[in-house]
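In structure tokens, the next block holds one chain alone, the form predicted in complex with the partner chain.
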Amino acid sequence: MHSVDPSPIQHLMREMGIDEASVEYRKRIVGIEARDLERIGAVRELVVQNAERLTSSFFDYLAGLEEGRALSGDRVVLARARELKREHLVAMVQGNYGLEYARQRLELALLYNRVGLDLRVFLAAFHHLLERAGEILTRHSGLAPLEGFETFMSLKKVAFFDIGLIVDAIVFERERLIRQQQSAIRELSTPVLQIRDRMLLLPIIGVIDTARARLVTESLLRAIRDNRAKVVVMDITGVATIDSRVANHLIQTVTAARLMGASVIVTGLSAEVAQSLVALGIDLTKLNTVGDLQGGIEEAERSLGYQVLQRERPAIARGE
């Protein structure tokens, strides 16, 4: 199924789902044809002569801009951000537009994600580089005018098949951050608490979407039978709104509960969520419903049998 080590530009890949069908479709998407690999053909000796120039023009772009700095500052990475570029505009304009092409690019990506390179100036230098690109087009390459446009913009369009990769790319790692916390956020809210013998407590906090619901639901189910649990309260303060899904969700972890023997007390739903419910039509008769936590938890303790009594009233209630 998956190797054992793959480099991270392969990982990248298959996160992103980047693979020959996908490329094959951003090809089309730009409009790469068959004349513009034609027109590229005739002016490849012509950019491969320059690329060191196109190369350097689009560095020094950026280095005489200030977010540009995060890449020019470092010696180690510069040297191979030039030769990854270098040989970027080489392969330009060798028509082969293929997968290994996507991965080429998708590896500068990579290297100017980890410096933090501002995605305005990397765009900025880029078309910086196509305007020398077009400059060298118009001088030397002994086209007419309008054959010299056509060739410039079919170049343009493999340049935006570059940009669109790249971009994705640096989007895509920038969203990681998010996507590692949307999911700690997930593992570390669905606990599951036993408050007395027989009895759980479940607080639901943010967001319940259809995977969440699931977790949540299969968690309880378990605890359920881990515990031996009758009663559960489930305590939805925490749920900023709720809808006809997520109220379906509810009642599928109130339903399942009740197939294995427990029964649940819901708890917590505010003046707006109840009365957003009853604008939507929402049916909730279903569910055993306690106005607050305390109210949940009482109520539970009574179908238990339990009885608290205060012995007396301590230091704190009196005030002292």
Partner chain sequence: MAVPILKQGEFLIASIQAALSDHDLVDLRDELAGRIGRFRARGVVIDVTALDVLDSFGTRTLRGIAHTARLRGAKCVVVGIQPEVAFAMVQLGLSLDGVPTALDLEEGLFLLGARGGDGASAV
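Let's compare: the form predicted in complex with the partner chain is above, so bring in the form predicted alone.
A lone chain is what you will see next.
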């Protein structure tokens, strides 16, 4: 059975800033000390001997929850998850919690994230696992009650170190997906289309707030640079209202485009929007406006030197 490609894990570690210094900091946060390593070392063999039993306990608990069955739906993934969890339990009592140990925890996190495991369910299953581990230590370690309790608490520190890494990685990956989706939505909401050489069309539909106005500016200026555009038709037929802040931002966009060598023709300015802009005292003389989109495209074509000729229809088409 093959391991997860290490490149995504290494990439994730770099993005999350997981290095030797951060690992040491995480260990200090949960309070892992030399005395904890001694206590854990005393029960190492007991935990290793019961690693398979504890692994089964973890996955049996998940299988009993509807939200946890996402992991059991794929046999290959489940087998790999069981293998990693058993390795995890063995590594927990080895006393070496460095960068490689952190990398192994992130490999588990990526696997959990791949199947969409609910974080609440994961935490509940981990808590159940710790309960079973506590029972084993209490009954079979041969330690005095107080010493057994202290040993369990030392092991729990490592568990919380692990949970911190796994949860942080899962949250980071899910937030990355959200950011990617938001970026895709923003791109769709402000499409800049090239309709002729050196000519762009920017249709704007819906509500424009300050954030979206800023995005319009960024998208447009980037497209002007990439396409070496000379003229842009900005159609706002689908915009119902514009406040003063957004209007000023659009005027700044027109100015910025002009500085990059492109003129902007604004089309589709409704009577309602025009009246509200006048009432707000917005200086519309800085805008080159044309009534509708077709007129704006024709104006843009003329500015680029294009000439549109209407071909005469044949006599048959005219019904002669």
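Positions refer to the first chain, counted from 1. Worth saying up front: this structure is predicted, and the values here are computed from it rather than measured. Definition used throughout: the rigid core is the maximal C-alpha set that superposes within 1.5 Å between two forms.
With a cut-off of 2 Å and the rigid core superposed, Arg212 has a Cα displacement that reaches or exceeds the cut-off between these two forms.
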